[in-house]
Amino acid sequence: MSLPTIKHVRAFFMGGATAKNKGQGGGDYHDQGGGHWIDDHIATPMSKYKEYEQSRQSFGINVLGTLVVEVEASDGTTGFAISTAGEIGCFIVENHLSRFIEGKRVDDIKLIHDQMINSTHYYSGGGGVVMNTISCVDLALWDLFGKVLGQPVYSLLGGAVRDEIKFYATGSRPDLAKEMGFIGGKMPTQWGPHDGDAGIRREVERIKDMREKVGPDFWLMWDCWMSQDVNYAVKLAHACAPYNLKWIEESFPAAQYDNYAELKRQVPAGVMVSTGEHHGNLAAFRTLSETGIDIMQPDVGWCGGITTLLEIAAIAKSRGQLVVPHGSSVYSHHAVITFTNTPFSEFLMTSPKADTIRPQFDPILLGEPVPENGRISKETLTKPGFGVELNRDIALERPYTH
């Protein structure tokens, strides 16, 4: 079979600090209206300064905005993803990263993405925005060799493991999680370090009180945000293991490994420890591997894309780990219905209240499948790519172009 080959890569972005229009979701998430939970005293690195300690937004967590990247190929097919890059991200793919992409075949992904990771190690510093640019990047040239193909990305990676998806949801409320038939869900801390015992005591009674609303075994989590140290992050495990904590999570900054292998050590028996949202490269992964946590926790489009998360998957079965994706919708899904080691997924509540569910990425893609029940089954993504679309009704603003 003749493949075609790439002829164009286009960069857009919404949201964020130099956008017209503010508090619209979309690939960054955290770019919501006010008001809303994911804003509303969350525990972060930055909450030791009063200034900061309500709302993430204060601190600038929603000044990247979404970065949408397209790819259309020489017979007129199209693939795009979405990721959290914004304008910054606009500007690297357009005025960098398109020399690695254009004119070549739509199944040179692998060296695409080689020719990406090598290209920008004197400025990406291992991850952030420029691994965020990388991994839309990435993403979307899976889609495109999916729609090219008529075949579903879960296809091309080797084919489903298991009928269906089950969901444990991230958000304020886990009973009404519970109600929706998820799993399990995972609470936001609100306090740290800073607020010494007393804020170990308040993180206790929202557990206690959670514990007592949704029973004995329905899953409880603490998502910690970079926020704690590993005296605290030790002391608020062992406070909440009598009410079945399942795990805790991302407790400090990414590159603390010493501390991720030390709360291994002391945490009490049953009690889990994930984190790796935050780490951005395959080398960070396989350190983050050896300090014997039991959850990796990559984001697909924060990570290097659907190419290094396959990577980071092999690094984890091999240690007997898991790897459960930070919640990223349709790129998670694709990947993780492939993998033998990712036996439930991440499904982030973006509703403001987290007392519906509203596609994670809305209002930017159509078509983005939600969970029924907790759990979203095999046969709803066997359309080509991804499966969705981009909804060309928002107001795209692309801001170079080469």
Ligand SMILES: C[C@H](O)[C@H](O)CC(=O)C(=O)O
Contents of the next structure:
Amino acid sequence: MSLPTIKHVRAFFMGGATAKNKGQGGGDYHDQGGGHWIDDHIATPMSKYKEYEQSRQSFGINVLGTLVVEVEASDGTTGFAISTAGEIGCFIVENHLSRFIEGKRVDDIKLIHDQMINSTHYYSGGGGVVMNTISCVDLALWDLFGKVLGQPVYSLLGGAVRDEIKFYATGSRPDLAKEMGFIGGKMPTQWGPHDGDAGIRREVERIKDMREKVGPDFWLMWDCWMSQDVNYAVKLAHACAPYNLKWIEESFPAAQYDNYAELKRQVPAGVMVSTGEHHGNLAAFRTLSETGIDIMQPDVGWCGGITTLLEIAAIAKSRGQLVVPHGSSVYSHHAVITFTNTPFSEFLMTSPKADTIRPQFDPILLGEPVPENGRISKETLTKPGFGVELNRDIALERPYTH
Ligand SMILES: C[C@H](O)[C@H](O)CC(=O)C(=O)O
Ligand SMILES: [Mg+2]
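Cool, the form predicted on its own is there; where's the form predicted together with the ligand?
Up next: the whole complex, starting with the chain shown before.
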């Protein structure tokens, strides 16, 4: 079979600071409307400023919006992907990355990936919005390759190692997640070091209350979204260990590797340490792995795409660490079903009250599978590429062309 070449790459956005339509969700899942659990007094590095404590949108968590990258092959097949990069991502794709994509064969994914990474070192800082954009292109290329071959991405990666993926749910209502069949629930912390011991006491009340609701065995975890210091994180882990806290996640900003190593040394036996969703390149994951944390959590839409995620999973595997990607729906599912060191995965609740199952990237994808009884089966993932289509009813803007 002779493979087609890539004829066009196009970049669109919705949501974010400059968009006409905002607050609908999509690839930037923090870009939700009012009254959503995901924006309700969650502890962040900005919480120490009173005016930014109640809402993450108040400090701009949703300014980027959704980036959509579409790639069209010479035989007319199209692939696409979404991530969080919005209008800035469109600029980077159309004005810079397009030169490495158009004209290449649809299986030139590693070559294009290497050229995108190396040509942007001078302004990417090894991560951030540039890496979100590169990830989005990489995912679109895997989608196109799968659609050209008529195969799901997981088959292109070497095939599934399990028949289904089991999920824990991230949201404000682990008790409801348990009823929906999930294996665990991860809640955001709401208080931080600036709240002192009162903050710890409030979190203990929350986990105690939730433990009573879910019984002894259901997993409960804290997501701390970079809001803590070592002293606070250690104290919180010890205070919550009696309530069978399974892991403490992302206590510190990405670059604080020494703090992760120290937290790992000081947590009580049985409480795991995890992080990774804001680490934006392969070398960062090597350093992170060396801290000895238990679970690495790359976001496939932010870390360099599937191409980098495979390399991160290999680093983790070499140390016996788990790689449990930050919830990214189909883009994670097709990878993790092929990883021996991902025994479970994350489902991020995007329904406003975390009381129903809404597809994570709703409304931008058509056919986005959701867990049933906390599980997604291999059979659900057999459509070509990532098995989803772009919802063309959503108004997308294309601010740049080339
Ligand atoms: C709930 C967290 O603050 C964040 O919005 C999502 C996240 O970090 C995770 O799913 O993990
Ligand atoms: Mg997290």
